[in-house]
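We begin with a single chain expressed as structure tokens, specifically the form predicted on its own.
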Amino acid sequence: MQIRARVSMSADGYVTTPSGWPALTADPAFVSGQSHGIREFLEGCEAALMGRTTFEPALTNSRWPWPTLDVFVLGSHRPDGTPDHVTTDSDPVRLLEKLRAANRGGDVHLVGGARTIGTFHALGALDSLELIVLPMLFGGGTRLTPALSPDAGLVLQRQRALPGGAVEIVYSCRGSRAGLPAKPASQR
């Protein structure tokens, strides 16, 4: 299992627009159909893990974002509207523990923002950051990974151009597992 964070950005670093929207939405070669490579990255995934602030859009969606997919989603309260099962948790630590259980071998799709994917990147759970660079500078919104240090790790592990000007570049991400608990041997 590797747990893995997509996001695409503007080319100068935020991951929302100014008015708060995900950076994707802005950019003209998504809206006109083409996927980005997200597609290609859910297939090899059998689960989501992301903020409750994420996940709160979704339950009035009329249609559920993630129908393959088992989710997992940190939070102090569950949202009135969620379906059953969704394993929620207000400690990150503990949602871990019941994501590796409940894993069969795929890989999980860390969905979020700059909070979550900075919390689980401390607990040294983020095995790869994958970032869509679009053509394009919003000036102002919301930054990918404010609470980062330099010294976060990140490995280049591939790169390639994606329709429409923006440009896939994927790391993994080194550092310790410090504070968490063991895999299980099935999941090594």
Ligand SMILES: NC(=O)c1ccc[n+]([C@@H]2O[C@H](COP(=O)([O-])OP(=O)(O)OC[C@H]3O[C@@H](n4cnc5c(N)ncnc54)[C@H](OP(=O)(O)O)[C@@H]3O)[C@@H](O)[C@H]2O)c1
Second form
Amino acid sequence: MQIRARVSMSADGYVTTPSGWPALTADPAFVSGQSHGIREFLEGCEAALMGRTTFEPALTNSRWPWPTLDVFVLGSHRPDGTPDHVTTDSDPVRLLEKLRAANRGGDVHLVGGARTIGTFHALGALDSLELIVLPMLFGGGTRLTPALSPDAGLVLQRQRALPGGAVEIVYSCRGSRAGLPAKPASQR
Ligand SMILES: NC(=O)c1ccc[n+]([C@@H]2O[C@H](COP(=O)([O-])OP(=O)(O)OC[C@H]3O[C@@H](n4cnc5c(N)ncnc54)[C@H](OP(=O)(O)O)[C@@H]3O)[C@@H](O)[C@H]2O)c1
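Condition change, the form predicted on its own to the form predicted together with the named molecule:
Zooming out: every chain and molecule, the one shown earlier first.
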């Protein structure tokens, strides 16, 4: 099981628009149907992991965003209307244990946001950071840092141009493993 954060960002480094929406939603290519590689990415994934702030808008979406994935949410409370099949926990180490216990061999899509990516990276649990850099400048919004430590230990694995002008960059993370129980050998 690999925990893979996949994040869209503007070319000037913002993961949200100035008004707080995920960067991807501002890209005309995405709005007109470009998937930005998400379908291939999800082929290897069996679960989605995210923070409460990123999760809550899904509760009022007309369409459930993760129809094929088990969903795990980090947050101090279980938001009203959360479907029974969603696992929530206020403690990231405990949530990670639940994620691993449920794992059937597939990867985990760490959806975001920056605070939750930073939390799992600080625990040494983030295996890769996959950026979709959009051909747009926002001039404002939220960045990955400092919620994600600048000491992220990124090692370039691959990159590719996507239809619509975005670029996918995949890094593995060497991050520190402080505070985290060792992964079981079967899940390394
Ligand atoms: N560009 C992209 O691809 C992308 C992807 C996803 C999200 N986003 C954007 O990112 C923004 C949200 O990001 P965010 O960083 O503000 O929020 P977030 O990571 O989605 O959620 C933050 C919440 O997660 C819980 N949490 C995080 N770390 C924790 C820890 N160490 N211990 C306990 N609970 C913890 C807390 O919930 P409680 O408050 O309940 O305690 C916290 O308020 C949104 O604007 C969204 O649009 C962008």
